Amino acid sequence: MEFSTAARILMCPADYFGIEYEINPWMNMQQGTNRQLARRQWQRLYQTLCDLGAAIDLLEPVPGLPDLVFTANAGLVFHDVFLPARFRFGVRQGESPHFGKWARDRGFTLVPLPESMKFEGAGDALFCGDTLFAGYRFRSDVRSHHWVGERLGVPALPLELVDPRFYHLDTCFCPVAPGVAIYYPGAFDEYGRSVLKDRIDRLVEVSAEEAVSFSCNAVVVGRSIVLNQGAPKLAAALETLGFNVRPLEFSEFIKSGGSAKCLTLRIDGEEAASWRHAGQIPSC
């Protein structure tokens, strides 16, 4: 398959998006909703990330998937490699099939882990530059993440979730450039944050207060990141950086749990990630 150095990112419309189940701290089935102000918040996400060069793929909404709105979750894409989640819950098992039969017919390798392994893609696995940080405890286990750095070929450091609220590393932590990220310390385990500030050059850090609203889980494009707009501490410091902040609104997918980067999914990897190593990673 082709590369591009255009970002090229995978979305799934809001048209079934909704709270169907509680599987987070955040989801309540009583609170619900509202269904049209979630597709006008997605719609403004597609535009925006549109009007910053991005080519949008999208995938196919499917009614009793409501999750499937967030392409994060899909897998991990790695060159012409695509490892698919394997979701703990089985409300969400039912979203592999669609990401699965989307990734085969672009052309992807597909790499499954091992059905003892729980791994929730890119929602857990982040790249840094050529380092994988992995988050683990609540949807991913670490066993997995070792298997993938094994398959990958290159180094993954997991690091432990401690926050029930922050389920997914993506909720808390952030690559926006090579060596630079932002994240929410209290999410981590003292270890976890030691292996940050030690392997990532420059850390952003963001407070409790913003980090409930998701401030973390932003898009990279290029220079340009798209975050939640309840979050005016960390995009002034993202624009001292020499970033462009594009705030949007994101209040019914945090109901769910997830804001702007939940929403999508890098096809061409992640914006911070270094791909240097040509070839094919052989399927199983």
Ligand code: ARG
Given for the second form:
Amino acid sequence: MEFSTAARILMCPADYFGIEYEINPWMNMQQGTNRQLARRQWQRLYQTLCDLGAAIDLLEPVPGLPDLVFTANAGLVFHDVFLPARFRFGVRQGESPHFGKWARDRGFTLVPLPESMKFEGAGDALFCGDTLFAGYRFRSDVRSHHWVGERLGVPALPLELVDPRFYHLDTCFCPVAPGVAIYYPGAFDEYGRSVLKDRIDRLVEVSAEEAVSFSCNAVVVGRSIVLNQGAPKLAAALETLGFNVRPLEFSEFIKSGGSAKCLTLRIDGEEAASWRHAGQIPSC
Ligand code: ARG
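Give me the form predicted together with the named molecule now, not the form predicted alone.
Time for the whole complex; same chain goes first.
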């Protein structure tokens, strides 16, 4: 597979997105979502990422799989290796063959985790520098992160998530560059907070008020950061660090427990992942 400097991202159009079950505290079938508005919000994200120079792969949406739109959960990408998710809930397990086919067609080598382990891909495992920061409890198992770290030969730091509203790591933590990340302290226990402070040079703290609007769930392309609108304090902190912040509206996806970042999977390595910047592809 070829490697270029342009960001490459997997997305899946929101044609069949909706609230058809409840597997996190944000989802409410009675309340539902506005499908037209969701499509418009998805389209704005797609257009914004294209304008930032990203090349977007599109996965065909599938009726009956309303959460296929959240491609961050497809799996974890590491060089030419793809570790497919093992979803905790049966309602999302039907997504796996579609993500798997995409990864195979794209030329990735698939490395499946043992069946007994739950692992929700880039939703719960994010590189910052050389280290894989890994959230567990609500979706992924801590064992899965040990397995992934060992298999990839990278240091993996499991972090327990303690607030069910922040059930995936990408809802409360976002690496933006090697050594720089944003996080919401309330989603972690004391130990997790100390690990993050110890391992990341510049940790930008997000307030509880801004964290509930999913502002940690950001997409980073170069020095630009796309996130949900309504987080002026975080936006100002990121601008001070030299990033361009692009707030967009994600109200319909937040009703499903997701926002900007969940709607994307970075195929060529996140900006904050050191391996993206190292030319060589190790064999796994
Ligand atoms: N409704 C989806 C679920 O609960 C939302 C997934 C959000 N994805 C993420 N990477 N945080 O599984």
